[in-house]
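Given as structure tokens, the chain that follows is alone and in the form predicted alone.
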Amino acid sequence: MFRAAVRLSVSGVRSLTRAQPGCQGVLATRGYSHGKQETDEEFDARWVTYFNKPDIDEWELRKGMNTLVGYDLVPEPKILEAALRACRRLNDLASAIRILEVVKDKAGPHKDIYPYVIQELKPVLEELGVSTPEELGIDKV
């Protein structure tokens, strides 16, 4: 009787350290969504009305700046405008530098991206004070 259940519990345990075979079929899945679409203009009044926040401190801040830069898009300038406003709330002149060159960067080989971004928040920084990479020199490290 003992016999009979350490070969049961041995034969357990080996098929439990057994290797699984490395290749296993793979499975096809589609990947539909049933939740609604979120259109470009809930999203800019999301982004705008989350960095318009009066109470939003630096961490929030940034980590707002890196869940959009995360994104394969170009923020809009009034999602731009509404977070350089908030590095001036917080008095955080390197954070709003830092926004125009991640700008730069994820305009990456369209090189007509940053100069219009540059051009329709021009208005802003001149409000708020704030230079750009190119007019601070830091561009060319």
The other form holds:
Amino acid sequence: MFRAAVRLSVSGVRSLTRAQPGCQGVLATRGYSHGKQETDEEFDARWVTYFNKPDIDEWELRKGMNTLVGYDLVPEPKILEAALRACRRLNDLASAIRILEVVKDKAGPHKDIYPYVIQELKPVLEELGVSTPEELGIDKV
Amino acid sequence: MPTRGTRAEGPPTQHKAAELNMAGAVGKRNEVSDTVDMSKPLYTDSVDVPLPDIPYKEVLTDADKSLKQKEKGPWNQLSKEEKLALYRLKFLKTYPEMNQTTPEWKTVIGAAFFFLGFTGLIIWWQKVYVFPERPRTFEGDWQEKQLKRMLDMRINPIEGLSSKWDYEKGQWK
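Can you now output the form predicted in complex with its partner chain? The one shown was the form predicted alone.
Once more the chain from above appears, this time first in line as the rest of the complex follows.
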């Protein structure tokens, strides 16, 4: 799964600098000492479902995003797509742009993640009419 | 914290104030600084919290309101300026603005050096007006005689001072 490139954990630093998805799976976020580990696919599916809730409200959108960015990973494009569509249902363009900003911030020093995500999200961005921060000129101070 | 008199509990409610005939106690009190009502959700710009609890601008002008109406339609129909305006209604700082560095560190370092320098001046003054005379036991020939006496006494002969002195040759090892 294409996850955040650097996981500063005991398992070491695994750098994903390719722009392709479908790389070897990275271990799940949760460090349980027992019980089944959630796979990356399960994690992604859970979050996509969360944002796909048809009558999601503003609080749930905020809570979802603020929680998601607390994890040590960059969310998959499919999760972000669901979040952007949730913004559309809530008529909230500003939050949609903010979500793109935070993706770039989460990628940190891995400068190739954000362009990849934008590239993957391009159809959705065009469909919904969401401008990227770069297009609006707010990617610089 | 602004002074608010000696009330132990919180400010009186409208009702109670009317009861107590304390009309001036409600609303504008004698506050010396701007206060924030911490019981309400606050707006914050933080990289960890992309979507704050409240939008930055909650009081909208008519122009803002009509823009918000337009936001309900297709976003493709919004111009760049309108999209930017919508962003700035909801958020104060963009991520790059949040992450901006400031030159504050120069002020901090400068102030630290300044006060170190000032301390130096104080100590200089003390040297002139406060400190007693330097004891003569610090002088060169006294120190030499002291060292010779210590070596003669065989101070720390096993691993310390005298063990480093070669008594045959009369020099340090």
